[in-house]
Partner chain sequence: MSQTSCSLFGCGVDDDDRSWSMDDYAGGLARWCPGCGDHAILAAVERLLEAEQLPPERTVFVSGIGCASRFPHYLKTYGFHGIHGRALPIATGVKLRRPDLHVFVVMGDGDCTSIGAGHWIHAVRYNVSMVALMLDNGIYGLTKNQTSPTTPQHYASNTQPKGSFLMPLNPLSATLGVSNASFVAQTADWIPAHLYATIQAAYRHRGFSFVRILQRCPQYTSDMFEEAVRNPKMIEMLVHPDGVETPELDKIYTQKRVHDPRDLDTGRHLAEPADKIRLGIFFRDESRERYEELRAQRVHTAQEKIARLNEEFDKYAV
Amino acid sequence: MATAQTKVRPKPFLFPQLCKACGRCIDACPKHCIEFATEIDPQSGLTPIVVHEDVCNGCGLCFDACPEPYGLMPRTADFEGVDMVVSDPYTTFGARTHGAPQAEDIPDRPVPLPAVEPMVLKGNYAAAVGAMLAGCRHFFGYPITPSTEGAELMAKVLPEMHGVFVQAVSEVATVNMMYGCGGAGLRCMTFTSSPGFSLMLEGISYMVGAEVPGVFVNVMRGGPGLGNIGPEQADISLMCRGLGHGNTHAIVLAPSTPQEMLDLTMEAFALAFRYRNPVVIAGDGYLGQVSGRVTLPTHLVQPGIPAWAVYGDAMHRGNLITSIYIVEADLELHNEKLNRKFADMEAAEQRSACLECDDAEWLVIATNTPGRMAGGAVQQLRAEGVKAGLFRPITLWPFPVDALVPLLERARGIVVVEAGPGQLEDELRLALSKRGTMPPPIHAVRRHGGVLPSLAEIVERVRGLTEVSHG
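Quick one: this chain alone, in the form predicted alone?
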């Protein structure tokens, strides 16, 4: 008579560096043979569990309780002699199957617009209209002066367009909602101003790290601290050099008119999805509030869905959005990939505008609302016979140094005009230094605390420099 074979039940095998130290397996074990270790694992920073196999009966309840798919595993012959170090789980166990088909891009589609008369819009409204024309149907934000009108228009119009408007409980909540929405491959944006933008920086770093697109309209106001609601340009360093922790950059677009608020907001969405990266619109408090003539484009965008999106359907089931790389070598490779992308942005996306620059001996550099004052000053100086020209950066990062350098050959001096403590000048000097270009003498016209430089101040500064050089 044949005897029945006894089935051997596998006992637990643990990668201690992957243990989350949640303790669920301890609660699930009926034999009380699992407990926390007494020392912290140096790679995870947590105290893993230990299994006393001599007491374990192999019931397997601990496997069901463990939330880490690669942490607590049934012991098999494959694990004998395995070096228990943190590595890519795909390398150790192979790719996890999900049954999803290969995702493909669903492209954007242009939709013609009927011809309409020009509109008169304040800058904030123009940016909101530009966002909707660019296919944005998801807005998350927290109201803050002087940017609130943009959010108000989105709140009024988006529900009529089958869109979503969410007033978050804070700016921190806002940026994390954008992380989720952008990760789904959907176009989303927010309006904010300087103190609120500061609160979003951690989330922006996560979005850069996870390569998630989104558009941030920062209507700069006076600071530091709560400051006031007057126009200022003292967030330039924050947007260009301090955009969240780690290795972070984003294209920073600086409009100077309501028309550019609309046009550059539309362009911002195209850039955000082209590079899978946040894009910042840098306005100022005056530009957000002033009204101007705005002509609508000939088409709007019906957005598609990118292949990389975590959209929630079967096609995109295999995708992953994350900024977590536990192994240092993996994170270094990811940073090198980001650096290549940033270099592509610097090479391809420098933008600027010029007024009377072809023969300019005195270059005035200004952007946003001060750029409009500077344009008027250049025209007055030209009427006086002074060869002045306006170079207006439209991208603050990357700074448009390629277009500027040829203009310096005949320039006797530069005058940087800004409503801030010299942050635009810092970007200018850094870009020229990296290019290895020695500029002519750089001078400044600066105002602070919500006060804008005036046309008369710019004219007087350039006129004085001209008289000194002739003397």
Given for the second form:
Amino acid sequence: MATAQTKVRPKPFLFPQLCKACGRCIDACPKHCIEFATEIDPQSGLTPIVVHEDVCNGCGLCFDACPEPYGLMPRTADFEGVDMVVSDPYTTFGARTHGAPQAEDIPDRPVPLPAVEPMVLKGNYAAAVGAMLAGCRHFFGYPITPSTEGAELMAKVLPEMHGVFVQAVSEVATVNMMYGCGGAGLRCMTFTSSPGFSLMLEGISYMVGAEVPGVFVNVMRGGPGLGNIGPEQADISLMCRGLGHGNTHAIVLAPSTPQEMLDLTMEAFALAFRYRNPVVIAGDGYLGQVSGRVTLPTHLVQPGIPAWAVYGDAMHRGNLITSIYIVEADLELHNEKLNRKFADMEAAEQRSACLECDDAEWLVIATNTPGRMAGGAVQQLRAEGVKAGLFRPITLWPFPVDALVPLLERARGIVVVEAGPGQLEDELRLALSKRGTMPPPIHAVRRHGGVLPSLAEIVERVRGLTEVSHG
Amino acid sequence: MSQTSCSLFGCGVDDDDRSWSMDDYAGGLARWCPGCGDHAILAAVERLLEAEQLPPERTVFVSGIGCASRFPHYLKTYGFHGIHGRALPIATGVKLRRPDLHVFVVMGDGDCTSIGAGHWIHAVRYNVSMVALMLDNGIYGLTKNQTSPTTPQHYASNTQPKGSFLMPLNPLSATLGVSNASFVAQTADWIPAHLYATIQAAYRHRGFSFVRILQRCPQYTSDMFEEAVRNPKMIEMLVHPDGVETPELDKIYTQKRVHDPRDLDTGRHLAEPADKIRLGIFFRDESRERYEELRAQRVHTAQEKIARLNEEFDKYAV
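Can you now output the form predicted together with the partner chain? The one shown was the form predicted alone.
Entire complex below, previous chain first.
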């Protein structure tokens, strides 16, 4: 008599560290013998499922339900005593290999410029000239008022200088062309205005992440939305606090005159390459359009090639531009590196200008075109005997708080003048708060929607404060 | 129009006996440059609204950014002045939720074929019923003279001062090449009768109607169609009983070609650049699947919705 053959069906087996805790097996199990564990698996960081084998009849439905390639599977003798450690794919597959030689920096070279008579240039042109003198031969842009003249000058000149001008199909295309060009270690820039700058933010975040330099001239206009083409300073928060997603910062330079449009754009390229980070020039619609006297610098820059560039030659073959760090710990390290870089910028790159600040009791803080209005107002107030001074931040991020704090001892009040909803004041307050400095009362003169604060408004505001404090 | 959806949306006045005159549509003095083609197109559209007696509150004009996008400001219908390049997604959003509205989209060439190109391709594929007017003057006019994708080759602008490098993009071929295209036509701002007839055909088509309107920018591209404006023999009218017919123009525009708009292959061939400018309907097919119908839902009762939600939440019950 033959022995009755009983088929032994294998029970499920799982490496808990490979379970993604989706719960499909729980739904599939007719015996209700699978449930979520109560402890988090230290390797996966998830709560895997557990199988109560005493109830399990080995039906195998959970094998089909499990979507993981190395998830639930029939238990065999092979698994007995095996432990599995989840390893970093980078270590599994090894480091990226290349046989390229170690690339070396080819440094920039200053080239003396013959002295020329001062010129009269509108702000947008001045920034374009500054970029060319800084060795920028690559321009990508999309038309948007009130910034387009900068692109138009580049369109005329760059093709004659063995350069590249591309009118991209959109600001999204623009920023990605810059990502590519900057990644090659080349100096590139764009001109845009607020709505266009909004569109570029995703790319800027990638450039910060991948440490790619590039210069963005944002000639701010009235917003939100389509707004208008008048001057406004309502992108300050965006540029200082909101450059796309993730941990991002960029030096934000705020010129007040066409001369500064030129000088700061030149400087922006140096900073962008020094820190391997985008730099933003924050202009305003009035500054972009207004003409002013501009003197050229004594030197122009012949750009070098940084060692990290994906330059397209044998020496740079080992380089890779990327902002992806799959392993969380690696991304944390990368962010800490970025944070150190941001801290270096905050320590070394604060810039500001002062007018009559030394004995000022009333400190006016303004930048861009409102900074010029405020300068006039301070002079008028001084003539009236009011001890007013102008503190003009030239970097909005990092905010030049080191230079400001000593001035606050004597100050009885601060008046922040801006063509916007108070974003400059927010930067001021945040910087002071981080320093633990208690400021004197902060007052504001604000206009919106493309309207600039007038000299008379500023004078009246400060005068009103002095009268109140006397009375 | 069914009673259900009308009461659902609270319009309630659908079957009234109101009649509409031009004054009910024309709003304000248009601030385009004198001689701008936009004026002619606005006039044709106002005439259409009156002829079709479209209630102003049931008609929506959506635009992007550019000179052409001032359009909704000059009409007393509903208007939506949107984002540069994004007029089509905005209009899609309007139409999918309010299929009872008559939706018109007004875009320029930069708006539609440059920054909005991705949206344009997919709007054609979605085939949501609306009229898309692409006002093509071959230049960025509002930002003052920059090259657009449809700028003729070698045409100098501020951003390509030695002339446009690339062959211009052909919006007709591009649209006809997209899967599920259902209506593609071309007309011109200087032939009002044809302009009107084409926009009317586009309006009466069920599906996504794409109309490219050749127009001149008096400031920067005033001479772009000079030869064709002066010499009607440069124009070839595509005619067919199912297409656009303008018998009043027969004596002027003698160059005609019979083209059945159902014939996609010939339509594509005719859309290629030729020595003549072809006006009329290149392709029309009402049987193409429309997104709003594919995704149409019946109205659910409150009890049904609650039951459905409970069913979903039960999955997560502990």
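Basically, rigid core = biggest C-alpha set you can superpose within 1.5 Å across the two forms. Positions refer to the first chain, counted from 1. Since the structure is predicted, the reported quantities are computational estimates derived from the model, not experimental observations.
Core-superposed comparison between these two forms: the C-alpha position of Leu455 differs by less than 2 Å.
With the core held fixed, Asp426 shows a CA shift below 2 Å between these two forms.
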